[in-house]
Every structure is written in structure tokens, then in C-alpha cells.
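Presented below, as C-alpha cells, is a lone chain in the form predicted alone.
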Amino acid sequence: MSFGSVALSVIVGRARAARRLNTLTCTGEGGYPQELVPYADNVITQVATGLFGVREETIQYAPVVELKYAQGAKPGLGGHLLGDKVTSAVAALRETVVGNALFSPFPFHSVYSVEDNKKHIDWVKEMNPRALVSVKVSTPTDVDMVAVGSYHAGAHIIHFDGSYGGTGAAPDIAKKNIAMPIEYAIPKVHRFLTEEGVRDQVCLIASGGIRNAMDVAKAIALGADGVVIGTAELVALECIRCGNCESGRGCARGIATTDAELGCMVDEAWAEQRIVNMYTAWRKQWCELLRQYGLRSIRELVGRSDLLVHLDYLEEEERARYKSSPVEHRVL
């Protein structure tokens, strides 16, 4: 979530939480606000098709640089920020005009092959040799081929973003009807890279519709190494899912706004603590789950699809019996 899509206090609160939790947050494609510099070791810089706010120094800050080629919420479309949200601060960071709607192109008009992808990755590595390079793509039917192509182009991380991701700013016609659900994409990519003998040489990160601790566990059991969380963090900040994220003053909680007055509704320290509370609660659930199966770390859960049961495929009696069985014998 970029500066422009959400308030600056939300972005800084997420970065503060990432530092406390020893994880990472991402700038999105809105540029790198100076307020994030103190948290640079925990902030991913995203380079998207609009190249908004992309500068050499912001790439050099980052431990991870993400090249965003597509996203599950808007596959086949670039990012968009309507004019109401392009304030003077947003316009300055994105080097554009106040009040003008911003539409990123799709795709990068310099990338049409694996070789072109490699040129992008090499460019990032030249500017910041210490950074890991992530490639973010949506989930077309040939997502497995996209993943192995990105690996051979030199990417360290492949971040694939399934349908049902995105906030209220994403058009429903795109996010609910085009990309492959992440539950299908993860095992498809995991199996293919395993068969190619390169699975252990690349990190698979999944996102798109992952809402709670058990969704995270399921994604990892299907074959992902980790996940990206977006909307759930906003809900932790009291987002009411009203779907007005594209409006400059439409957010009832001052979360998805660029209005300075509304943005003050969210305090950075409060946002940090709320997000830390959410992940701490999730961690307790993960620890309990691992204990039930005798696993020593969540890494051992990667690819353990044998622990999952698809309830829709069970007969009515079996489903009732399964639901009434002790919790230690099942993963929901």
C-alpha cells in the first residue's frame, strides 16, 4: 500500500511494527517518503510500471527491491490513483501534478521476455548489490512458467499475487474474475519448481485473499515460504471495509486517505501496537498448530499439503464427523 493509497501515519505505523517484529513492509508504487528512512532495514522498495518516486537512493536504502509486473487485484491493469487523492504531498513525491488521476501502464513497456526481465534485475543489482530482488506477478494459468523464468532471470524472490487481493480501490470485475485463486497457484508453482530441481534456490511468497492466521498456515502448507498481508492489517487498524478507498475523503477511519485532517485520526504508535498485537495473536495460533503436528518450526510446514483436508469433498456424514473430531487431528 503506497503513499497516496493510505495515510502516511499508516505507512509509518506499519514500518514501526515491521521493525519490532523483525519482518518487512513495502512502499508500494507511491515512492519512498523520508519518514520511512529510519526504518529502511525493514522496508521493501517497489519499482512499478509508473516508476513513481523511483530514485537511485531509494533503491540503495532497501534490503529488498520488488519489481511489480502485475497484481492479482488488477491483472492486466496498472495501478491507479484517482485525482482526489493526489494532494500536493503525493504529487511532490510522485513528481506529478496536483489533482491529476494517475494510471500506471501495463506492462513495463521495456519488458516482454525473460531476457528483458533479467535486464531489470541486473539494473537493480548494479545499483544495490546487497539487495535481494523480488518479482511480483499475478496468477495467470501459466504462472509456473512465469516463476521459473523469473528464477532464471536472477530473481531471489517470486511474489505471486492471487485473486481476491486488494482493497476497496480495486475494481471487482478484475479482482474477482481474472486471476487464479492463490490456493490453486501455490501448489502449481511449488510442484513445478520442485520438478525442475530449483525449488530450494528461490523464495516463494504468496498474497491475495489471505486474511487470518489459518490462511497463512494453509498457504505455507500448500508450498509457499511466506505470505504478504495487506487488508488484514487495515482491519486491525479498525477498517470497516466500506469500499471507499479510492476517495480522497471517503474513508471513515482516516486510513485510506491523503487528507491531512483525516490522516491525523490514525496515530503512528497506536497503529504500530495494533499490528503487533495482531501478529502476536497469530503467532500463538501457529505455535499451537505446529505443536499438534510435532513440527519444530513453520519452515517444516512448507509443502505439507497432506495435512490439509478439503471439506467440500467430504460426504455429509464424514463432514459432520470430521468437524466433531478433536482439534489436534485437523487443520481447517
The other form holds:
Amino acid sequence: MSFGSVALSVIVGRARAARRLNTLTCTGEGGYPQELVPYADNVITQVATGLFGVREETIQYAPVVELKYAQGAKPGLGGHLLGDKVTSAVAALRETVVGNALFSPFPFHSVYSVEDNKKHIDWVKEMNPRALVSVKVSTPTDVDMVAVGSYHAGAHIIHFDGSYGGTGAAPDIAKKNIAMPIEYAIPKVHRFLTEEGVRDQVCLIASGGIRNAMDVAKAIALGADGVVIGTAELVALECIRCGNCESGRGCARGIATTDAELGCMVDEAWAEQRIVNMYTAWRKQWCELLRQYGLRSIRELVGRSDLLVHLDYLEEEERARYKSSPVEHRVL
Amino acid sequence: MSYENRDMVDKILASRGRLPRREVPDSKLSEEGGCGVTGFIASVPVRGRHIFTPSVQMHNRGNGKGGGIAAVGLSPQDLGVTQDVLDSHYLLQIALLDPKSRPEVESFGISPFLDVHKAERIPTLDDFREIEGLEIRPPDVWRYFVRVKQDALDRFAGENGLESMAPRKVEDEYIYRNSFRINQEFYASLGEQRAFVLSHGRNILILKIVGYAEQVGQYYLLDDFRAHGWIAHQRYPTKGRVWHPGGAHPFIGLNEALVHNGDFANYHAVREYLAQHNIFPQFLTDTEVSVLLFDLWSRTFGYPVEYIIEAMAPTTEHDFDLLPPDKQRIYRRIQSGHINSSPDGPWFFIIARNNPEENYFQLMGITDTSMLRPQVFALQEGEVQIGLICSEKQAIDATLQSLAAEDSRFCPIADKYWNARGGSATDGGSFIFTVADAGRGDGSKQLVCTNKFGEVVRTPDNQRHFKSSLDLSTQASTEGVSSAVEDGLAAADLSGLKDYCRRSLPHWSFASLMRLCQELEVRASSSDDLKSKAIEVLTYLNDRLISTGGKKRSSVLLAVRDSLSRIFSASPGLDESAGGIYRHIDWSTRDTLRPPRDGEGLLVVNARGFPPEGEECDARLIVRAYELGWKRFICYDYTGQRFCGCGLGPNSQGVRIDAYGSSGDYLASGMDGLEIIVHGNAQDQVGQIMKQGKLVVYGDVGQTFMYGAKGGETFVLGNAAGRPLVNAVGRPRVVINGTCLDYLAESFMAGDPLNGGGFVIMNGIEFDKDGNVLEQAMPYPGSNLFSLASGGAIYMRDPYHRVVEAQLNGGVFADLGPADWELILPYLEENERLFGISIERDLLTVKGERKGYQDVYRKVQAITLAVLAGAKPRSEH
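Now that you have shown the form predicted alone, what about the form predicted in complex with the partner chain?
All chains and molecules follow, beginning with the one already shown.
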């Protein structure tokens, strides 16, 4: 979610919320607006295939630098920002031409292989030795190999983006149809890295269609260390999921827009508070869940897939013993 | 192929289907991406130790989980057989993963069918742990010189209907299948893995281990083992635990060994194609299927090399249109029959090969049509000749340095370095070095380099290499040099001395050149002023493509660079008490780094010995030095160290780095203000996301030059490889005096050049050996120029309008007006100052006639494409 795809106030609101919650948000691929600099300690700089707005300076700001190779919603398709949304402010930050669609190519032209990936990671470390390097990939069938390859290339964080994410701007034909759903990818990678003996040395982050507190808990129980939330935060800002994200003035709530007029519908402070509210509410649910399981920290939940059941795989009678409400999520 | 041949091919393939085989999974065992590949072949046999240095320097392209080497054109003495046996017998090498399996292997696959001339366990170090970092014991390897027993061969031919085939071909096929049987019985992926065949060709061998390539040589004692051709591979399998080297490269066909950098997207399709021909892989890697394809097309189908290359890397787009009609007809046939089995995705192959029938050895490099992997070719000719193919130029230089240190017939610098243009009509994306008998009757050999189409690549005739034993006696003739240097350095302006050097160099002997260098060195030690002048003069000789007369340019460069290095290294260290602006630092004194003191201003960094990346690398040292207040740097003796000039942060104006030697990837990537001068070729990923500053390259640049750049001014004396200026935005201003391979300025978005935006000037010229400017055959040979661009412009020197609409892919030719000329003129003037390329005499003069700028330059600019502007039509719901 870059400057260009969503309004500046949304980006800054998210960064402010990240600071309050002691977590991180990401620039996306649209450059690093000056307004984010005060929150730099909580902002991940994304280096994506178009390299829009990426400068040495913006890499040096960041505690985490994310190399985005693909997006789960549209793997192999690169990124696009359609002409409508390339307003003069967007074009200025990205140093491009107003009104012309912007393409992020697929793949990274300087990275065609795992040893190029190592070189790329080394490059980021050379410019900013204190940064953690995150590698964002989608979930192909050999996602486990990609993960272990990235680990050996020196990545600190491996971020998998499954196929169920993406805003309305991702092509329908790609969403849910190319990459693997994240719930298949997480255990595959978790298990493989555990077998390889390197699971403890790398941080696994999952994203792509994670909608609520229980989705987060499930992702973690399947083997992720943490998650990245995109659309749910926008829903907290009253996104109505109409799917008109790609057009310049299509967003009914002024979230996914850079239009001068629509872009002021969201206020930074309000956005910050809404997002903080959402995560605080989620936290309550997680605490409840952990209490039920007798766990002291959400870290203890990582990889506890034994605590999950797949209702679809159960006989009807057995299924009836489970209630789906998160509050009373226990065997009766 | 003729009809009889086809009949035979059918019989061979059909009978292969009867070989018993186990089921193996139809997916790859492990993903592996790029790797480090290197190879060379020489007209004389050279020792195995010379493949070590380049292998070590490419450690960062592998991860120590698979290394291998192959050697072709071996020495009978080193193997303890006669030349005749070496030529006629198959050299079967079997890796015994389980040392106890040898009797079984021999009774299963050797003794009943093969006459063994000689069998031995190849010598190794007593204990593999003597090699630092080697964790897994390499397999015992047994070597057998074999022929097939006559009765076994007759029975084989009879059973398979191959009686009418030439006996040697039947025997080849027998050996090939016998190895398949041995592997099926003792290896077969996922089965019990006890032994496998490493190689079985004639006069060629392969060894591989779980480790780095050079450790193969150390463990199997190949330091002094001689061969004409060597290839090495550093593997980068992503799977962490590898316990045996079955999946490491090289892989064997019959008489060819192949190493590979990249990975296929269509492994499954290639496998299917092979299965249709009854060929079944056993090691489940891309590399194995590649060599199986090569063997099928070469040995079974009997295709000439050109057709094999076409089948691997098809000629497409504009390049196809440029082919002569008869070639188009054949290529179309080849493509329709093989496109589904053409390896798709990034790949680069190096193949070492013996052709015993026609008695030559070959080394070939083939790049994929899209040129997605790095590749550099080099050639050196003279008393001995050598051709080299590597992932990185620094590996070539490392090989040559290693050879030259032992044998003065080699020079540490090649005569020629170049890239192949994949699937092209110009070179076909492949070069082949062939070593065959020189016809001098003394058994000596000579090397010829050809491209896919058989066109010979040459270095300038009538030039010779410098040999230290010669020349120096003729001191008398060099007296004039001394006084010229004296006078030249005394003048305030060095142009007189430079001019003298330029005029004299063609006539000078090596002795005179050495004298010049010595004189400059002596004077450089007397004062900082003379030192900087001496550096400037020598740098001029290093940078400019001026005539060297009867002397090889590589030898001239060697003398000049050695001299420069001596001047640089004579600078006092940071812990020495000495005056002057120059201070020296190297790997051993890196801890002495401190802020500059009074009068100090130039830090000389010897990059040799620094790791190519990581916290300890020289690029980080430069950053720390910059933070301490140093602004001027001379970095020399580079051996591929990466990231030079990265990490200084924004607004680094006033900093200047001069880089000498084999600088590495990602140079100047991220630079935002400073100035970097590369005195030689630059590598891949140079100037990525560059924002401001000035970059000058006295040579060529590699792949993806200035990817995502935002600005800065860049001047390149030579060519750029594939994909320069992709996704560049803002206001980058670039002069490339040569041309590019393809995909120049794809998705270029650099605004309106007449209004502060960016542009590329491409001159399409080159220099001959006399330093004259020539036009290249095509100002831009690629099929894609300015694809999907939405801003900026290309100014192309194309007086004959050789570039056509079909090459533009979203761009359009536009009128070049006075405003354009006014815009680019200052850059051409700076270009003239830097490289001596005259606007009047060289650029605006066409066939001896002075033309107007609008008759010489053409402008390509973006057109507004419907797909780019406005919203897309609503997608289906």
C-alpha cells in the first residue's frame, strides 16, 4: 500500500499507529514521503521491482528493508498503478510522468536467481548495516525452497504473501488463482525450515487474506512468527470493499485515492486511532485465546498446529462439538 | 537428417526405451538459482591450479554445497597411459559413495562387458579434513580406461538393430547405456545411493564434491594435473543438507561436460520431451536435462553446433527478420520442432567438449535468448592462445593472473573482452573456442574463436606481447623518453606530455614504454605534485583507446597498471609519520583508519584481500573513511569487490573515487552526489537507483546498468550489456559511446528531456586498434528499444537510419530540433573532453563528410499509449 495507491493521510495514520503499538508499517512501492520521516523507526522501506522513490537515503532511514519480489495477489505480474492515480504529487515523489500508468516489472531485473538475491541483500546491508533485511515473496509450490534459499542468502525475515490478499487494483484473474493460499504455505515452510535446522534463525511473516484476530492466531499456530495486515486496516478506516481501488476517484471513503479532494476525507489522527482500536481489540481476543490454552505468550503459539482442527475434515457429529465463536473456542 | 539416419535414430531411441529403469519423481530435487561458472581452454595444456583462483573469487556465487570441475584434452603422462590409449579408450570415472560397493559395481557394470586397460583409485589427500571448510568427505573415485568387449558389442548391435551403424558410434552408445544401467542400479535418485558414474567420455573427466570447486582440485591433487580446457562450477542449491555430490555440476553427456548458471521454468516440459525420446534423467536437476538435450541433438540426431544452439536459444523478433532467407527457413523448422524443449528462463551454459572423430577440443558458452544471466567472454592470442568464459570479468582476470605468474607467454590482461547477445542474428548468443592441431607437424595446437555462425573472432594482427626477458637491453633508444618526461612534468599543463605519449606510443618498443613508466615512478616519489601528475599521465595511457602500434594493448595496459600500482602502494600508511596528501590503507592495515590530518586529503585503498561484501568489505571501509572526513579516494587492485561507492548517503557532493582494476557488481548503486571514475570495464548492476553525481566508465558496463536510476550524469566509453536504464525516472543523463545488447530504457519514465527530464545518448561507435573511431555495424542491434516508455528520450547516432520502427516498442522517431541539440551538446562536449571523441571529426563526420546534427542524430521519444494512460476497462466479475 504505497503512496499512490492510498491517500497520504492513511499512510501517515498507519505509521502513527505503528509507533503507538510498537510495530512496523511499510512504505510500499511509492517512495518515502517526507511526512513519514518522523516515524522512520517504525517504517519499513520497501525496495520493489520498479524501484520507485527508492534512494540510498530512504534505505538508510529504515530499521527493516523489504525486498519485494512478488505479491501473493498477483505473482508474476509485477505492479501497476494506473494513469488515473498518477497525480502530480504521486508523479513528483516517484519522479515520473503525470497521468501515465506506472509499471513495476516482474521480476527484479537485477535478481534472476538466488545468488543474485544474496548480492542484492548484501547491497542493502552495505548501505544500511543496522537494518534487518526482509524478503517478500509470494507462495509458489516450491515456497519452502525459496525460504531456505533466502535464509542462506542472508535474509533476516522471510515474508510470504498468499493468494487471498490484494486490494481491488489487483486483477481478478490473478487473485486467488495463482499463488498458494497462505494456510498451506506456512506449515510447509515452517516444517521444512525446522527439518533443515534453521527455523530458529529466521523470522517468518505471513500475509495475504488475514482478516481478523483469529486468522492471525491460526497463522501463528501454523508456524508463522507474525503477520502483515493490509486490507483489514483499511476496513478499520471504513473501507466498504467495493473494489474500485484502481481508479483515481473511485474510492467511496477516500482511502485508496490520491485525488486532492477525496484524499482529505481521512484524517491522520482519526486513522491512527481507528487502527489502534482495531489492534487493541484483537489483542483482547488473543489474550483470551492464550488463557484458554494456558500459554503465556503468543510466541508459545508458534507452530502449535496441534491446537487447530480443520472442521471440514471432521465427521458431522464431531464437528458439532466445536463452536466457531472465538470467545468460546473450546471443546464442549 | 537423411532418411537412413532417421531410421537409425528411431532404432537407437526405441531401444533405449527397453532399458530397465526405476520410477523417479518428475520434479526437481532442489531449486538452485544462479551459480558461479568459469572455464577456459588454451592451445597448450595448463595446470589445474589455475582454475582455483577464479573459483575462490566466485565463492559468493556458490554456497559450498556443491563444487565441480571438468577437464578436457588431458595429458597422458599425468594419467599414466599412452597418448593412443587416452585417445581411443573411454575414461570411466565412478564415484563410490559407499567405498565397499566397488566389487559389486565392477561385476555389475565393468568386468563382464568391458576390457579394462588400466584401473586405479585416483589419488587424494589422506584426510579430507586437511582442507579447511570441507565438511563432507568426497567420494572415492575409481578411474578405468576401457573399451567394450567385441562379443558384448556385437550382441548389443544385434539386439538393437544397429549393425549398420559405424562401430565407434555403437560403442559410444554402449558406454552411454552402460553408465545409465550402473546409475540405475547403484544411484537412482531417492533410491539407495551407493555409486554413480561421474564421466565416461574420451579424453575428458569430471570430479565433484560437496564443497567449493577449488576443493575438488585440492582433494584430488589436481594442482599439477595438465589439460587444455578446464571448467569449474560453484553450486548454490537452496536445500540446506546435501550429503553427496550427485547433483553438483558438471554433468556429462558422452564427450561433453556442461555447467550451468540459472534455472528453468519449464523443467517439466523438457523432461517430457526427453521422455518422448526414451531419455530419463536420474539426478533431477536442470543441468542434467540440459546435457541430455545436448547429447540427443549432437550425438543421436547429428546436428551441427549451430543448430543445437538455435534449438537451445531460438532467434526471435527483429533478429529473426535480419537472418538471410535460407537461414530463416531452417531456423523456423528447428524452432517448430524444438521450441517446447528449449530451456526457458535464465540460463547460461559453459560446455567443454572433446570431438575424438575430428580431433579437436572445444569450450563453448551459450546464453539464453533473453540474456538473463551474466556472462563475459575473453580472448588472448600470441605465442599461446587462450579463450575464457566466466560469470564475471574478475574471474577471467584472476585466471590470467594465475597463468601469467607461472608462464610468461600468458598476459594477465586479455586482448579482448565481450558479451554475447542471446538468440541474435549478429553473434547467435554463443561463442566457441576450438583447439585443434595447428598443422605445423609438431603436434602443436592452435585455438580459433568463432560465434554461432562460424564467423571468426580475432584480435589485431601483427601485435606482440611483452615478455620481460626481451627488450630491456636496448636502453640507448630510450634516452629521449627521459628528457621528454622531465620537460613534460615541469610544464603546468600536462597536455604536452600526454600528446607526446600518444604520438610516441605506436613507435615505442616495450623498452621505451617501460622507461616512461620508470621515469614517472621515480619522479612520483619525489613530491605529491609530481606524483599526481605521474598518475594522471599513466591513467591517460590506461583509459584512452590510443594506438599501441606493434604492441599488444593488453601488454601496454599491464605495464601501465603495474606502474600505477607501484606508485599507489608507495604512498605512506596512516600510521607512518610522513607529510603529503596521499595516505595508503590495505587489508592488513585496515585498523589504522583515522580522520585525515593536516594536509592529508587522498586515501589510497588497496582492495586486494578485502572480502567482496559484508561488514569487512572495502566499500564499508570507504563509508567509514568518508564519515571520518576523507573525500578523495583511489581504490586499486580490485578483484571483483562489490558495492564501491555505495552507502555514502545523500548529498555526497565533493567526494571522488577513482577505481582501478576489476571492480565488482553494484558499483555506484545508490550514489547520491559523489563522483566515481572507473578506469576499466565496470560490472553488472552498476548505478542502480543512482540519484545524483557523475559516473565515468573507461570501458564497458555489464547487465542492468542504472536500473531504477533517478538522475546523475554518466559517461560510458564502450558498450552496455542487456537492460540498461530499465525503469529509470527523474533526470538521468547518459552517454553510451558504444551500443547495448537489448532492452535499452524499458519503461523509461524520465519526464520531458527538454524540460529537465532524462535521456540517453547512444553513439554506436567503437575504436580500431589505431585509435580511430569507427561506426558499429548497427547503432542498436536489439529488438526492443524504449519499450513501454512514458518519458525521456533516446538520442541515437544513426546517420544511415539503420534502426527501424520494428525495433521500437512503444517509442516513436521524432524530429530532432535545435532545442534538442542544445540540450545534448554540453554532454557531447564533456564526452569529448573525457574520451577524446571529437564532435566535429568523429561524431558529425560521416564517411569523411561533415554533416549537420539533424542528419546524424535521431531522437526516439515516448508516445502516449492507450494502455498506459487512464484507467483500465473494468475487469470481469
